[in-house]
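Starting off, we have a lone chain in the form predicted on its own, written out as structure tokens.
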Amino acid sequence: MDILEEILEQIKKYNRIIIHRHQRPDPDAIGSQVGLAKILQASFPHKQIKVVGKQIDGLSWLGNMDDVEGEFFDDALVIVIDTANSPRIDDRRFENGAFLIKIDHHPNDDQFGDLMWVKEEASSSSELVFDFFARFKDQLTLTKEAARDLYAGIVGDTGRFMYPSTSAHTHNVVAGLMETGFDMVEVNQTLDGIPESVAHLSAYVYDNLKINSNGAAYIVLSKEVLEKFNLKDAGTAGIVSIPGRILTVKWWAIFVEQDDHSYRIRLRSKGPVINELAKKHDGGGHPLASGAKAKNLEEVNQIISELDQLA
């Protein structure tokens, strides 16, 4: 038995499934989670399966997260989807269930639950999910509504197909979702439209970004800044591709300042491994696309002065 049969064996082992994402999520993150929610809601209707984590209202129309009473996850299997690291999850009770699987792409760093399936080649969680169905597609019924939010997911994750992850398994799996019939198109519009606020950040963004010699960017965003355009720092996901897309830079780092004064740090690349950097403060992720913490404007300092270094 591989590890794919265990999990669909626990899975037809328990009544109750809850599953889990990682904080502060992106399109993979939501996607794989209601996709594979919905995957298995269309498959095994007599079970109570739920979605928990903060609601996202901007990534909402790809569906809502549950309201679970602490009781719920008594003798639940609990799925923890698209996470590294388990501080990363959201809602904390997920250890409160009767059996954890660990289903990710990223590199297994932290090695947490009771079944692990990671691969790291893998472009998105959401690919994962569709290549669970296409396993066992002879048990498993992929919904319209499925296909899309995974669709969505693979999207988000490989930058509409223009990272190093995009493979092309990629895209047979894209292929078998659009075989579903759900509107591509829409999807494609709804991930690549901004609102007004984020258009007049990205143009603050171009004109305020930084750039050495060596292919290194950054830019900090102050709340003031924030403040200025009427945005908050979920509001930013918008902008962090802009600096790729200037031929000169390799690697870039965006610093978004917290209601605490610390700063969250997206971190991206076009080659050159970043996420060992990531790690050096309280980060990780994938070699091309990280995230980290710094405490106050001297860490992000000093990550400048590593990011220029690393160049």
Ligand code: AMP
The other form holds:
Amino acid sequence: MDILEEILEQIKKYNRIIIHRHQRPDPDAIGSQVGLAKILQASFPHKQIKVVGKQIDGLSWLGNMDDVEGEFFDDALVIVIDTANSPRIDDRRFENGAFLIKIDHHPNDDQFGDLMWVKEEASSSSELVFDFFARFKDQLTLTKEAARDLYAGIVGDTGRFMYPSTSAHTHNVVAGLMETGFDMVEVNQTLDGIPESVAHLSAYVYDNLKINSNGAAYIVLSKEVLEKFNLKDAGTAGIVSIPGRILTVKWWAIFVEQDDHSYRIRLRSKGPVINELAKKHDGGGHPLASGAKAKNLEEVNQIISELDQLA
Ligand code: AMP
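Now show me the form predicted together with adenosine monophosphate (AMP), since the one above was the form predicted on its own.
Whole complex next, starting from this chain.
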């Protein structure tokens, strides 16, 4: 029995299934979470399938989170998707189920769960969910809504098919999703659209980004700046990829000041591996897309000098 058959066997065994994903979710975290839930619900209508974690207004078009009582976890199967490190799992009750499965495409640095299916070369967790469906398509049902959510996850995590994680297989998966007939144009327009506040912040980023001669770039977004644009931390998602459009920029960091004056760091690269640097500063992620934390401006400056030396 291979890992996919083992996962299906566990899914069949439990009547209650709860799907978790990481904190501060992106379209792939939510898309893979609710996409999987919709596939399982359509395939096993008698089972109770729930999704948990903080409700994210900007992504609620993909699906809403459920209110789940503590007792629901008794004798339930818990699936954690798209989350490499257990401390980042949203809703700490993931440990309260009877059986735990990890499904992910990040480097498997923190191994948790009774079963793990981790495929680093996959573009996204949404791609993995489709692969799971495709493997057992005689037993599973892919609805139009589930396909739409998985498509959104793939578009999000591949930067609209621009990142090297996009493979021929990714495009085959998209073809399989599109066969369900969901409105692809609507999804693309929703993912691409930005509020005016983010448009103004984008202009600020282009104007204030520091670019070093070796290709390293960075910007510090203080609370004051975010307040000026009437944005919170989550509003920075729309500007993370912006520096990469500048030809001379090879890798970059966006430092976002938090309420406690620590900084969230969003790291991206077109080549040099940046997740090792992220791991040194309470973070992690993919080789070309990672996140980390800095306690104060001193650590921010330390990271800026480390960024400079990455070349
Ligand atoms: P973000 O900049 O938040 O979109 O994160 C980019 C990637 O880095 C995602 O794959 C995240 O899962 C990962 N990541 C972000 N922050 C952290 C962290 N503090 N620890 C581990 N991985 C992280």
